[in-house]
Each structure stands twice: as C-alpha cells, then as structure tokens.
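As structure tokens, one chain now follows by itself in the form predicted on its own.
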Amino acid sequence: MIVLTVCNHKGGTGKTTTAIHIAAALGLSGHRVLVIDLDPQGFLTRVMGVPEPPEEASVLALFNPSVSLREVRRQSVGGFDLLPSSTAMTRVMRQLHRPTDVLWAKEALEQSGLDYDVVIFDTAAAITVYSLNALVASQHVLVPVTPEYQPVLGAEQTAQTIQLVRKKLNPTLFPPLFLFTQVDARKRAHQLYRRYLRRRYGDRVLDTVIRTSAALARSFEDGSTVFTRDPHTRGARDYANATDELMQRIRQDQKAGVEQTPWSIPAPSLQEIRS
C-alpha cells in the first residue's frame, strides 16, 4: 500500500485540488484509493459534498484507541473513499501534546488491515500534530507549488520539515516530489521560479505541470471533479498526466529503496529566489 502526503506550509498552492484530482485519476484507472482529510478546516471534505460527520465517523477515529479504522464507515465520492474532517479536530489537537502523539495515524493504518492500493493524506498549510502524523505515516510526499515567491519559499520550508521528520521520526520517508500548479507560461516570474526550483531539486520536480484552468478554478461542493465535469479540459489532462508521472516516480523510488535515494535538501536562499 502506497501512503502519500500532499502538503505545503504555504496555503493557496492547489494542495487540496491536487489531492482530490490525483485520487480521482487513480480511481478512474482502477486503483482503490482512500483520502484522509487531516486539515481541521475540512475544505476537501466540503468540496466533496460530505456533511459534517459524527466524531467517531470522522478522521478523529485515527486518534481514538477504542475505535478500529476498519469499522469506520468511509464516504465514497469522486471515484475514491474519503475519511472526512471534523470541526472537533481543533479541540482534540489541544490534547495531542505528547511526543508519541505523532504516531496515531501510522499505527491506525498499520492495525486496520484496510485493503487500499493508495492512501492520500491532505494536510493543513501549517506544521501541526496532524500534519506530522501524516508525514510519519507516509512513505512519499508531494509538494504542490505555484511558481511564485511565497509558495516556492513555503515549498522549500516544507522540504526542510520533511527531511527533519525522516531523520527523527520516519526513516522510510522518501525525499519530496514537487508539482508545479497554477502555471501561467506567459508570466516571466513563473518561468524564473520554475527554473530556480528545478536547478535546486533536479529530478525531484515533476516534468508535468498543472496549468491555470478555469475548470479547476471553479468551486463546487457536490462531490464532482474536473474529470466528471470537464474531462476534455487541460485541467483534466494535466492532472491525469501528473498522476501517471507521480506513480512512475514512486515506483522508481521504491525500486531504488530509501537508502539509495539521496537526501540533499538545500536551505532556502532568499537572494537566489529573488534573482
């Protein structure tokens, strides 16, 4: 089972849109996919048209030792299953302050016996006990990044966090992969930031990019995706291609092994980014 976290410390980079459409693309290609909404704001849950669930039927089941994840009813939406967010996550987060509280999600997945090909965590644009739970439970990380100053800086800070989690908490975590989102080829700044990130992170940056798309920009809360609403648009094509490339990169990483995948995550260089 592949466990993937989608994260960026900077908001507005298409993180949730990416999690939804990678899950949907995988579902359309025959994979059994579970999406876990670990963002207390629950944007993914709302976009997929899922109403507020009882706490025991939400993502909080991961943090309840008396509840087995296998027994929790998961919502079927958009070609994948969803474990929805809960507004009670903010309250519960205040209780998760022990060092071992970053292990809840990992242990819940390992003990659940769930039969999925891919599990995808969607996380908040911040370092919280929930996002750390996702990284500790995952083998792979995808960082969506808009090629602009703040999102690129956020992506690099996220890479630093991922490297720290690997060193201290999860030695099976591969280096992050980066996906450019909301790309406008007409903007010179977008070209500069894309070159900058590719120069620093090499083949950890996917070749496929997600271009600006009116179909992706429209917000729905009915459980649909661009694949069902506008399957012939470039947004649908881009996410289908990005998903294919992502799975290929994941398979390459797994074949090489985490010990053979280099960890050379440079510190952000503000002067170089601005240039």
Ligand SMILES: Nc1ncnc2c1ncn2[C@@H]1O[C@H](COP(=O)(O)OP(=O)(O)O)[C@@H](O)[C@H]1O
Second form
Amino acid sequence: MIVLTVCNHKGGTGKTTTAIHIAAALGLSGHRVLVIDLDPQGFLTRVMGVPEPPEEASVLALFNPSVSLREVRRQSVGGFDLLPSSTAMTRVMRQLHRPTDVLWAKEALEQSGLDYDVVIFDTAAAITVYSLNALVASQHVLVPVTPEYQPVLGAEQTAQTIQLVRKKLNPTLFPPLFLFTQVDARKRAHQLYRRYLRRRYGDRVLDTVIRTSAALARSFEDGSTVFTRDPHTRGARDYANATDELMQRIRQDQKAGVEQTPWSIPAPSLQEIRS
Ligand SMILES: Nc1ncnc2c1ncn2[C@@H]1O[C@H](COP(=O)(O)OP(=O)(O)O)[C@@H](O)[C@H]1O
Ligand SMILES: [Mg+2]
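Show the other one: the form predicted together with this ligand, since we just had the form predicted on its own.
Next comes the full complex, this chain leading.
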C-alpha cells in the first residue's frame, strides 16, 4: 500500500486540487484509492459533494480508539473512496497534545487491515498535529508548488519539516517530490522559480507541470472531476501525466530505498535569486 501526503505549508498552492485529481486518475486506471481529508476546513470534502458527516464517520474516527476504520463507511466519490473532514477537528485538536498523538493515523491505518493500493492525505497549510499524523503515516510526500516566491518558500519549509519528521518520527519517509501547479509559462517570475527549484532539488521535481486551467478552477461541489467533466482540457491531461510520472517516481524510490535518495543539492539561496 502506497501512502502519500500532499502538503505545502503555504495555502492556495493546489494541494486539494492535486489530491483529488491524482486520486481520480488512479481510480480511472483501476487502482483502489482512499483519500483522507485531514484539513479541518474540509474543502476537498465539500468539492466532492459530501455533506458534513457525524464525527465518528469522519477523519476523527482515526483519533478515536473505540472506532475501527474498517467499520467506518467511506464515501465513494469520483472513482475513489473518501474519509471526509469534520468541523469538529478544530475542537478535537485541542485534546491532541501528547507526543504520541502524532501516531493515530498510522496506527489506525495499520490496524484497519484495509487493502487500498494508494492512500492519499490532503492537509492544511499549517504544521498541526493533523499534518504530522499524515507525515508519520506516509512513506511519500508530494509538494504542489506554484512557481512564485511564497509557495516556493512554503515548499522549502515543508521540505525541512519532512526531514525533521523522518529524523524524529518516521524513518521510512522519502524526501519529497515537487509538482509545479498553476504554471503560466509566459510569466518571467514563474520561469525563474522553476529553474531555482530544479537546481535545488534536481529530479525530485517532476518534469510534468500543471498549467493554469479554467476547467480546474471551476468548482462544482458535485463530486465530478475534470476527467469526467472536461476530459480533453489541459487540466485533465496534465493531471493524468503527473499521476503517471508520480507513480513511476514512487516505484523508483521504493526500489532505491530511503537511504539512497538525496534531499537537496547545493544551490543559491532563494534570497540570492530574487536580488
Ligand atoms: N491548475 C490550476 N489552474 C487554475 N486554478 C487552479 C489550479 N489549481 C488550483 N486552482 C485553484 O486555485 C485555488 C487553490 O487551489 P487548492 O487546490 O484549493 O489549493 P490548496 O489546497 O493548496 O489551498 C482553488 O480555487 C483552485 O480551484
Ligand atoms: Mg486545500
């Protein structure tokens, strides 16, 4: 089972759009996929048209030892299963302050005996006990990054968090893979930040980029994705290609092993390239 977290400490970088469309693309190619919406704002749950669930039928089931994930009814949407977010996550977070509270998701997944090909966590743009739970439960991380200053800074901070999680909590975590999103090839700044990230992280940056796409920006909140709505748009093509490349990279990583995978390459700092 491949467990993947989609995360970037900066908001609006296409995390939720990426989680949905990678899950949908994998679903279309016959993979059994579970998406876990660990963002208390629940944008993913909402755009998939899933109404607010009772607490015990939401992601909060992961944090409740008396509920087995296996018995929680997962919503079937857009070619994948979804464990929806809950507005009660913000309240529950206040009770999750013990060091071991970062282990809930990992243990719940392991103990569930669920047999998905791929599990994808969508996370909020912050380091919380929820995003740490996702990173502790995962082997792989995808960082969607719009090639602009703040998202790139967020991506670098995210890479540091991931390194720390690997050191302290989860030695099976691979260095992150980066995916450029909302790319506009005409923008000079986009070209600059794309070059920068590639110099710094080498082939950890996927070759495929997600271009800006009106079809992706439209949100229907009815559980449809671009694959069913606008399958011939570039949004659909880009995410289909990104998904293929991502799966290839993940398989390569698994073959090489965690120890063999480089974190970053010496490169000029972000401050330097801006001046
Ligand atoms: N490739 C894209 N082209 C155009 N709009 C996009 C694209 N990707 C995401 N968006 C839009 O940008 C906004 C932020 O995306 P979202 O996936 O919610 O980011 P995050 O989860 O990182 O906050 C949303 O309104 C979304 O529809
Ligand atoms: Mg989001």
